[in-house]
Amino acid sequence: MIELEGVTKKYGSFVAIDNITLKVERGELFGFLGPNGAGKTTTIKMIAGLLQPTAGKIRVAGYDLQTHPEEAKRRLGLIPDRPFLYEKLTADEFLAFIGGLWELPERVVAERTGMLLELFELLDWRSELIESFSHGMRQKLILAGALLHEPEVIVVDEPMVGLDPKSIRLVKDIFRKLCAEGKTVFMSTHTLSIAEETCTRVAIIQDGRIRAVGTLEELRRLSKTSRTHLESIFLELTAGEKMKKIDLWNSAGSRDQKHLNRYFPGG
């Protein structure tokens, strides 16, 4: 459903994304993980067609974003990390606006609006201005808007930020249900516990390159660690020797500069 083939993104001489090849299948809840500045959001913007790659091909639901951009984008729902909402619209008006952008019939928009607002527990707020919504309510409205045209692929950048535990559970259940129906969810998140709990596979990106792709068990073998939690595996793959030095220092307790130099030679 999502295919990246030799994708590179450069800004002048700086290589933000370096020759990424990745394939996400139908029905997968796929996690996209990496440190700050690793290239996650840049990759997501290219998948959504908001940025053009410097080199390589991207296909969404079988459609090449270069040659058939409209067909590819019609099959994708995007939830960005910093969504924009028209605060002077009500929830109903906002979803009607989104439906108009997708050229959906008014009857279809009305039916799906009621269903989605009920699903995200916003039905009682449908006639209220968005400016009165909490951060979590706005996030759920963005999610509803992304699902309005029933996309085959859902791409989300930090979907759980600002949500309370009940809403996080709701969103996780919705993502699982969508994947069970044959849709694909591509999720970037810093919350490793959520990725560990929900994702069938994950990819770890660092410095614009894919370091590892696989299930939790496959990543454990790749990282050559006996630790079971994704956080430990992630740190092993992305931090390596630095984390080993930190662990060694922590195990030694608080020491003076002489001992610090012993564990961290060269400063």
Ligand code: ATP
Second form
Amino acid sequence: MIELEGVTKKYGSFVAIDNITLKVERGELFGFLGPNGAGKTTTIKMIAGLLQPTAGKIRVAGYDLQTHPEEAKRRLGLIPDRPFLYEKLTADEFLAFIGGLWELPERVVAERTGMLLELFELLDWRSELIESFSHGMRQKLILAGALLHEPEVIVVDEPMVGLDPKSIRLVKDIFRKLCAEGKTVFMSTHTLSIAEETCTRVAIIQDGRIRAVGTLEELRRLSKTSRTHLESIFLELTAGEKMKKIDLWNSAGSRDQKHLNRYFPGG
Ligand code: ATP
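Given the form predicted on its own, corresponding form predicted together with this ligand:
The next block holds the full complex; its first chain is the one shown before.
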């Protein structure tokens, strides 16, 4: 459903994404994890066709984004990390606007709007201006908008940020249901417990490279220790020079600190 083949993205001479190859199958709820600045948003923007890779191929629902961008994008719903909403529209008007962009018949838009607003528990606010919505309500409206054209692939950048526990549960259940229906969800998240609970497979990205990919069970086996929680595995797999430095620092006596300073200036 989503295929990345040797994908690289450079910003000037800086390599943000370094030769990533990844395949996400239909029906998967796939977690994309990594520390700040690892390259999650850049990857998501490339999958959504908002950024061009410097090299490599991306296919969405079997369509090459470069050669068949419209076919690929029509099958994809994007929920960005910083979504934009027209504050002066009501929830109903916003979804009608999105439906218009996808050229959906009005009757279909009206039907799906009712269904989605009910699903996201926004029905009572359908005629209110978005400017009066809380962060969580806005987030849910964005999700509803991304599902309006019934995409086969849903790509979500940090979907749970700012949601209360009840809404998190709701969104998790909706994602699970979508995957059970044969859709594919690709979700970046910092919330490891959510990935642990919901994702069928996860990939861990760091410095633009995939460090590990697999089921939680497979990652546990990959991890050198007998750690069981995704958080420990994540921290172990992404522990770079800084972590090593802290370990060295902790084990070094004060007389060695001057010596360490030479190797790790600024510490
Ligand atoms: P976070 O979890 O903090 O949101 P991320 O994993 O989504 O981070 P990206 O936003 O993809 O990371 O950024 C990856 C790297 O690319 C970072 O080093 C970032 O500074 C750099 N980067 C992102 N966008 C640009 C840009 N437009 N120009 C230059 N560098 C960029």
